[in-house]
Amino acid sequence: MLKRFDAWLDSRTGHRALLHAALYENVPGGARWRYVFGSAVTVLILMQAATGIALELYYSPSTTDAWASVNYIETQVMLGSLLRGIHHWGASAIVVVVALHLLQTLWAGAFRAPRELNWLAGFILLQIILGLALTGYLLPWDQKGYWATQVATSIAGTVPLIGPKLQTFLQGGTSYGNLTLTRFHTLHVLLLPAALFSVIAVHVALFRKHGVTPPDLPAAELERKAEPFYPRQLLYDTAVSAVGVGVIFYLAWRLGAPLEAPADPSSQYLARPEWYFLPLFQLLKYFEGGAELVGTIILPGVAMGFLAGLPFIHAVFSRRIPNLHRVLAGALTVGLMGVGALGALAVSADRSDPAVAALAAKAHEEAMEARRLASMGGVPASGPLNLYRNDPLVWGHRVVVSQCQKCHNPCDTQPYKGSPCLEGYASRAWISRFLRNPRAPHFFGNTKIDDMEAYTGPQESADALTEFIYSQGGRPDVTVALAKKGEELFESEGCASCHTLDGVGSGLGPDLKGWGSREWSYAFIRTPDATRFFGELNEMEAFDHLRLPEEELQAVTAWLHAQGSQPLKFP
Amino acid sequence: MSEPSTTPPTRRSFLSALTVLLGGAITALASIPVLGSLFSPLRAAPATGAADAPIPVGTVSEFPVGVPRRVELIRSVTDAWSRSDATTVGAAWVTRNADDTFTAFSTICPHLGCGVNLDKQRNIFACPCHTSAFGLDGKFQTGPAPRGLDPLQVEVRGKEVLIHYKRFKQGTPERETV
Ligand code: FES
């Protein structure tokens, strides 16, 4: 039945001859492991195409939506993070295997006549692949893509004469925006893949025409060892591809693909390209004052020109220099190693720079924060940057850093020399530690306030007192019975001799009614020297609405209130 | 391939020339709208008055004297088809001088456009990308940047500080707005 169908199909399509031609191609000298790279790249490219199409189902190319849609893929789409991970690591893997493929054909001398045009086709494929890599990482519109790609398009802008026009053309405007994304998106998913597959067709057809470049063995030897592509070579190819795919899956599963915080044009981001562009990045550092073009365009251009022109250089000089192809292969390999060394330099420069580590840590924190906010009900339609602006905690934190931390240093400053530090403020841990040692450096140790005595009663009572004071902040998780007990102790243990609970205060110690609540903090920050608070003892500056506008203060009090459920950040 | 003998050679070349011509016409016709839209961003952008209005960044007393403070520049922006009413278009390092005048620099590095940082220890502006450094007065010190930081015009209206935001072309010694 199947046989008859096959015969019928063959008479209509001629597929048997096609399959035969594909599988029984003669491999002079026999199957070899080093012939596998071309097939492996093809397999990886097909995997990129498949994962790319799947990603495309969820991706939305606009400045307001791109980051949100990628974050959606990461968090909501089933297996989405794995999918994106594969696409991400697949890109890196392709660059690696392409480099191996290039080295292999280089050392086999496959660029020599009659295969010059196939070398050129391969060169074009390399450019297309680099183009795909470059256009790809802008698409999430996160900090990394945004800043690293800026550098690339700015380089285009430095080209003599046409530079500025070229940059505007690529960006779709004078600055980055929606049209930049739609352009890069079109390049990445339509134009470049179409070009890639067309040139691959030419590359493979030419390869089929000329066959593999056999090793330097006597013809008889090659003849004797010759075998068809199927089954051994095909198995080798498939085995190596399988290993590659396995590695990619492993990396995608363990590490996933990075997604930085949403692109923010006002931020200082550590712009670093993907690893395969690091050598170019490093090159930019060396050429100063008008010589930038050397690093941005001339040197890379010369290197690429040499690569493309290899067959023709060989044709011109091969008669005079014996074994020229080996010399050329050696030169190119050394060049490639130099490129690798440049990349390594870039990495080591970053490793030894503490400022870089700090920026990277900050970027990571911001990324986590953005994704946390996005997980609380999605990204605003007005764009992911408004995640921060609408979130009083994030905003409050910014204000605290810029306004409050001048005196109330971050808790992990060492040694601690500031006013009471605020991380974890009014949490149970904060209160109970404070009761036991109010003069500790993280509390009032660095201020003139030394009237408060440490509480030395039993732990049980301390816990009850803590709970009572904690309950003043209007917290949902108060243990009422314990707080009641604490309220009684408040009288009997003598707290009440300085602290009132009437919301008016005595001027001896802060009134504790509602202590730690937003209202209390709000009033305190505006008038810390009121009798309700520290009165004459006060050392803190008052923040009127000029120094701290209404909305900023609201954000700060929201942040302070939220500290009640945060851990302390000091030992 | 055998030629149909009914067609005389001159007529044959005429027919093929006609075919090429018509094919060319199809290509040319289809190219017109494609190329036109492709190059659309190169047209000079229509001037929008609102976009050039100075951006308020705070009141005078909010700026400490002598220490650069980073401000975000937020205004309404129309990006192609979408308008957002409060969008960060960039940032500036603003310093209040002793005589209450202000100096401001765009945070965009004149080399290739990264965001420039304030290095408090060394009292310079440092670019995290290719290690360009600038003095607090914006003057170029070291690195691949072709010029100093780009100054922005600051206007003080009563107590309010406003910045006239501009973007400059990167990578050139002379300063050109884009
Ligand atoms: S972008 Fe600032 S040094 Fe290159």
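Positions refer to the first chain, counted from 1. Here the rigid core means the biggest group of C-alpha atoms that line up within 1.5 Å when the two forms are laid on top of each other. Please read these numbers as outputs of a predicted model, since none were measured by experiment. Compared with the form predicted on its own:
Rigid-body motion between these two forms puts a hinge in the chain; from the set Pro410, Thr180, Arg389, Thr479, that hinge position is held by Arg389. Relative to the larger rigid part, the smaller one is rotated between these two forms by 42°, as taken from C-alpha superpositions.
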Contents of the next structure:
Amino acid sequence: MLKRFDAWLDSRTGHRALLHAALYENVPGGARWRYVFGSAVTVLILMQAATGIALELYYSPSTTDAWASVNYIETQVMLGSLLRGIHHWGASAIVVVVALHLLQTLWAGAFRAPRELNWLAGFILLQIILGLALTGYLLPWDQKGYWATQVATSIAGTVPLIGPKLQTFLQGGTSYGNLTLTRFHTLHVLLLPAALFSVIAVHVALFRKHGVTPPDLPAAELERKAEPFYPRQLLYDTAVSAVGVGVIFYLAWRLGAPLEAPADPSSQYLARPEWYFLPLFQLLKYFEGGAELVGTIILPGVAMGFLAGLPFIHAVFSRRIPNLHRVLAGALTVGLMGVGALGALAVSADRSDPAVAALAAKAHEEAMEARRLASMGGVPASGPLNLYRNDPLVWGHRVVVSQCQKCHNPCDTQPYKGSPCLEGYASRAWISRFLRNPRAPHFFGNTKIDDMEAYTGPQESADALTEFIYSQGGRPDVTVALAKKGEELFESEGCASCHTLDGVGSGLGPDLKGWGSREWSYAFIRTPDATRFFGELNEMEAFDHLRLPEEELQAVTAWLHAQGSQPLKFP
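Next up, can you give the form predicted on its own of this protein, since the form predicted together with the partner chain came first?
The next block holds one chain only.
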């Protein structure tokens, strides 16, 4: 049955002749391991195409849906995490194997006549593969893709004459948004793959016309060692490709693919490109300000121009310099080593910088938090940034960061120069420290509110006062007897001369009835200059409904109240 079908198919397509020509093509000098990289790249590209098509079944290219769809692939699609991991690690593997293929063809002198056009086709393939890598990591619309691509489009914007227009075209406007994502998506899944397979067809056709570049052996020796592609060379190619695919599956299974928190233009994020663009990123550090063009365009342009023009440079100078192709191969190998060294320097610089490590750790925490919140209530249709509303405390903290930290700096800021820090606010530890030193930098030391004297009474009394003030926040864990004692001390120690407990205030110091409760914080944030709070001493701006909508204020007060059970983050 199969034989009859094969005969029928051959009569219509002639596939037997094509297969025979491919398998029994003569390999001058015999099969060699160094010929395997072209086949390995082809296998990896086909794997990327297959996994990319599978991912497209679930991916949605819009700023409101992209992150959610990738998270859906990761968490809901059967083997979705593995699928995405294969696509992620496959992209890196292609860059590695293409670099090895480049080195192999360099040292074999495969750029020499009559293979100039094939060399140029390979050079174009390298550019397309890098373009696919660049356009791919924006698609999840997460923090890493968003900020790293900002760097890339900024570099494009430095191109003389056309730079600004090119940047605007890539972005789809003056800023990042839906058009940016759809344009990168179109490039990644349509235009660049179409260009890739077209150039591959040309590359393979030219390769078959000229054959492999044989080793530098006498013609008789090449003829004596020649053998067909099948079986030995096919075995070598299959073995290396299988090992490569196996390594990718292993990495995808063990490590998966990263998915950072949803892209947030208002956040601070450590923008770093993928490893294969780190050399360029490091190079930019050496050319700042007016010299930026040297790092972004001139040096990379000269390097790429030299690589593309290699066949023609060889044609001009080969008569004067013996073994010129080896000299050129050596120079480019040193250049590639320099590129690798730049990448290593970028990694080393980040690892030795505590600030970078802190930002990376924060980014990891935010990514885990976003994934947790998405699992709690799903991703809102209004966009992934709104998933933080699934948890009022998380949402409250984000509002505090965006609205309040301009003055109320993070408590671990060194040196601390802001208004009272809020992490651990209204906790026993916060109150106790405040009573002992209200003018400390983390309290009112950086403001003009400096009338309050430090409490110098015994620790037992300080603890009682602390418990009384702490009880005003409506805490469930108050020690009633200790708070009662503190209430008596509040009068006898003179606190009542400035602070009232009637919900009205005296204008001398904040009224403490309900201090630390959500209601107290709500009223204070809306009207900090009211007589009940700081009156004429007030330095804080009022947050009315326009500056801070009701929903956001409720989240902020929830977060502030929760700080009563949190540890301090300052010494």
